[in-house]
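First, one chain by itself in structure tokens, the form predicted alone.
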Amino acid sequence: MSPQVSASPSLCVFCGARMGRNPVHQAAARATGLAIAAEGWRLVYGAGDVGLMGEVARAAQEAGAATLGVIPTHLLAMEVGKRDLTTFIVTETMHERKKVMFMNADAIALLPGGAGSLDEFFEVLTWAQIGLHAKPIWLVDVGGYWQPLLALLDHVIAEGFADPSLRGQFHVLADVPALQAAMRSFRA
């Protein structure tokens, strides 16, 4: 499946199914859509209509922005698919719906989330790591939530697992304000 064309910048949000505990992922998850918007670039995610997913996206389209929605089918129901994006693409496994919000995307932010967005999380790291894209990669840690991801990953450069360059492959982002300057930043 080739690229869907787009005049603006594409930014794949990774993150989660669910609200979690903590409304400031909820508040970060809905700020996130309105800043998309507000920088004029188009929104490429799990097409998903529940969770902090569901929130960027209704956010980001209330605000403007074109949005992109990528689901397998075995998610349509579970996600609640939001086919009243601008674009909704429906695949046949979980492998082809990365690939294709991947190939969309000129950057990539993660937002709290859990096994799913680690998942793709790690995915396009590993492509960063052996060198098959150079696309920045935002961990935005809102609220300290990716501080056990961070503690993890020293760990695994610390015991030899991997090289210190790893942290090099992605950035970590305080708050959405924080995203919106490094959004801002890639574009010009």
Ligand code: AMP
Given for the second form:
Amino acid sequence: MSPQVSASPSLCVFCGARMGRNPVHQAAARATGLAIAAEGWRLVYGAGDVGLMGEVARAAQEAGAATLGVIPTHLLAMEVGKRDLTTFIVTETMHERKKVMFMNADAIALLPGGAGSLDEFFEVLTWAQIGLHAKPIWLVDVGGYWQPLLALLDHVIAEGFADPSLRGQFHVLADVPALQAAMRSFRA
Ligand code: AMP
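What I would like now is the form predicted together with the named molecule, since the data block earlier showed the form predicted alone; can you produce it?
Time for the whole complex; same chain goes first.
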């Protein structure tokens, strides 16, 4: 599962199906969609039209980026499947959704989100930890949202339940401009 960088690389974005309370997250989601388009990348995501997911997708689309969304049948109504994407894929299961998203990604970004986003982040992190892939994982710490998660991971390492190298399996980026810079240097 080594990365294959195409002329137009794809960024898989994991983020909330809700907007969250702090408006800074909605703004960051929008900025992420715009950055994807500005850098000539394609958005890969969970195909929902709700919360931060919908915000990233609408901004990317409006700014001219190609988009690929993957959603399982049973979430089509709940997450309002966004059918006007460049490519819209419906899977039978959640596992297939995550697999199709991952296989179509050159890099992964985590924006603020809830349990679903955490699940997605930990899956690609643990796959990296056991050497299944080397795709960059960019944790975008919008407004310090992920500080408790980083503290938990440090705690896990300090208590001897993970190797310190775990912290090297992903990159913490302070904001969306830093994410955009990471996308640019990845291509370079
Ligand atoms: P959330 O961060 O909880 O708002 O969820 C963000 C996205 O993750 C949504 O598209 C959810 O459908 C998805 N999600 C929720 N639970 C899971 C799970 N167990 N595995 C994979 N994705 C999930």
